[in-house]
Amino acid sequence: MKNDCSCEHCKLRSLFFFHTSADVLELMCENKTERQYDKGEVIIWEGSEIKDFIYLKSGLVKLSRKGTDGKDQIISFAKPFDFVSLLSVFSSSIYNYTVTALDSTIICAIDLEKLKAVALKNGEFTMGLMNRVSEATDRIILNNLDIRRKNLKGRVAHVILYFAHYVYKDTRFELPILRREIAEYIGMTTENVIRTMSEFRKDGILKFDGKEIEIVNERLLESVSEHG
């Protein structure tokens, strides 16, 4: 659906379009389309043609890729105003990953060719874009390296703290991914993840209430994440 032009008041301006003129903002707004997805819907398919520049307005998504064994490997998660199309948008004509909604999600899509035309004429705009590309890439690389240096318990603790600190900013929240997806992300088996979370509950670190998870002992969970 087409969205009313509100780019000048959108957080996107301060995050990305700070160096653009009113005319450029109007052009972006005129070519911006909002799309809504329910939890579990695929927003971008791996291998599909890149036609739009996409950013996340609200919700939460996961980025994943098929491994050589045919199984999904979760690359990263993204929250509002993360630019979910950045990783492939200037390096390939097709997406190298799938983006799936983990919650009710709204994305904004801007015609890629129009955005590239602006980038060619506006150096500050282009540098801002390159900065966002570097930030997104660095975040994924450093986060995955951080996970790989930990043992099993440290990896599970890292994921729980990621959602508590970075996504929800609360010690009580509904975990948006399955135990299987945690296993895909940290490179462990689902059984190991289930056993570890059960141990956290028995040790008084976590409390479960249906789909909700509560961090009861945040300091200890942080210690486990850091030291195992």
Second form
2 protein chains.
Amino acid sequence: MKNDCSCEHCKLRSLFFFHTSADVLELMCENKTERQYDKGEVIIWEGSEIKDFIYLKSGLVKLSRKGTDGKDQIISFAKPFDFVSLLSVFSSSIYNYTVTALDSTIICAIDLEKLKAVALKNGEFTMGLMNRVSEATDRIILNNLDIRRKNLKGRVAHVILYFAHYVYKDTRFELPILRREIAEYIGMTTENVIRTMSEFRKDGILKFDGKEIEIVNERLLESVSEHG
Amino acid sequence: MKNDCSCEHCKLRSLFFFHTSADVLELMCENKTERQYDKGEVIIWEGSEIKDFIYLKSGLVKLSRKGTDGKDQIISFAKPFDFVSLLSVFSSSIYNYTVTALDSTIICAIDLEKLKAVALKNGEFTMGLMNRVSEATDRIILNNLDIRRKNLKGRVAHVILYFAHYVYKDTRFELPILRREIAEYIGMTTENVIRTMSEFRKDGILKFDGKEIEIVNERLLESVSEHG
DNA sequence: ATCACAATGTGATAATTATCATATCAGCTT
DNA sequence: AAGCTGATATGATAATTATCACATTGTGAT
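Having displayed the form predicted alone, please output the structure of the form predicted together with the DNA.
Below is the whole assembly, all chains and molecules, this chain first.
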């Protein structure tokens, strides 16, 4: 937990703020805390009070929610440049989702009251913030719509391509989530996700090597993602 | 299409803005257009340029999107006090959804460039705006998650209860959408929605009289909504 | 190393939902 | 009034997905 004002040179800075006026810089430097989480650690608990505005500096997380039936549902995944403090922060005082690290993850937390105080005085800053929040929530909604259109095979293909294209930018990567978590994300059962991935392997679309996954036939996987 | 600055007394005003400073009042009075749409008319076309910030004054609308396969998906419904210009407006220059009136509807349109100009100078106004946008998109995401947890019967029950509780605040109302539109909203087929509603009728949960629908056994409908 | 436990993997069967076919009904036009 | 069209309605069947049962593999703790 350091506070060396390294954000002055942080790559993320430009994404959050149009200008970096004196009050915004002070907010970031004096009132931010950096925290590191290991894979599997919970960063935010559903139901806890929102005290900070949080964003990802590095790593990968999942946003999930416990249904009334006790079953978890995964809302979305987020990597740096995606916001984490998306939902709730400006419309609720309580988080209505849990954020869990899927990999070693570093977050920056800015005291929410102080951020709001700056935002009230600085429209430019607030507009930048709103742009980001709007963009990130849009992506969640549209992605969920996209998944809803597809059948089991298409949904599984969608998730694998999501990690390949959007997160790792490689056709070979270590899958950061369990089969069960894929199921929680796409709204199918764990068994069927496993079965589908086995089929992809048998069909020569995927190769597994421990946690490693390799997309052998990307074109076919994309076709499956579109047309089942 | 009138412009008599009636927003000064508009009930909605308090919801959008914390304070109504001079610049905000001028924005609303000088740069707003009021438009009326009949049931079925399209207010915003998917793919069109975003020129205005739009909100509902009265009526009811649906937000929908045409999938790559040509099939419509309904994202959400909105009534006054829900925003319409939720998604896209602050993160895109093009609407990625269509807004259609489900009933006679009046909207207010504020020139987006002028709104942005005010927002840049007025952090308080922008914060109020962000609160609203965040609240509305949160509701869409959580509602979709809720529907995803349920089976066919539960989803149909959910939609009927949504209109009863949230829109009409009555157990008897005129259903503003077709069976097909319920299907497009919950991701099931039209036939199965029709079948399910017929079952509800046969089971004494619902009564139909033309377009009118009456919830006879609300407790049972709620139970079906929760546990299928 | 062994035990315990969770994750992966696979098959058989049941339940759910989609598809296709066809009928009736309501509203609208001529 | 007749004819057209889209919405509602219903049944039979096919396709998809869930459930249950059980085997195997992997992983962490002692």
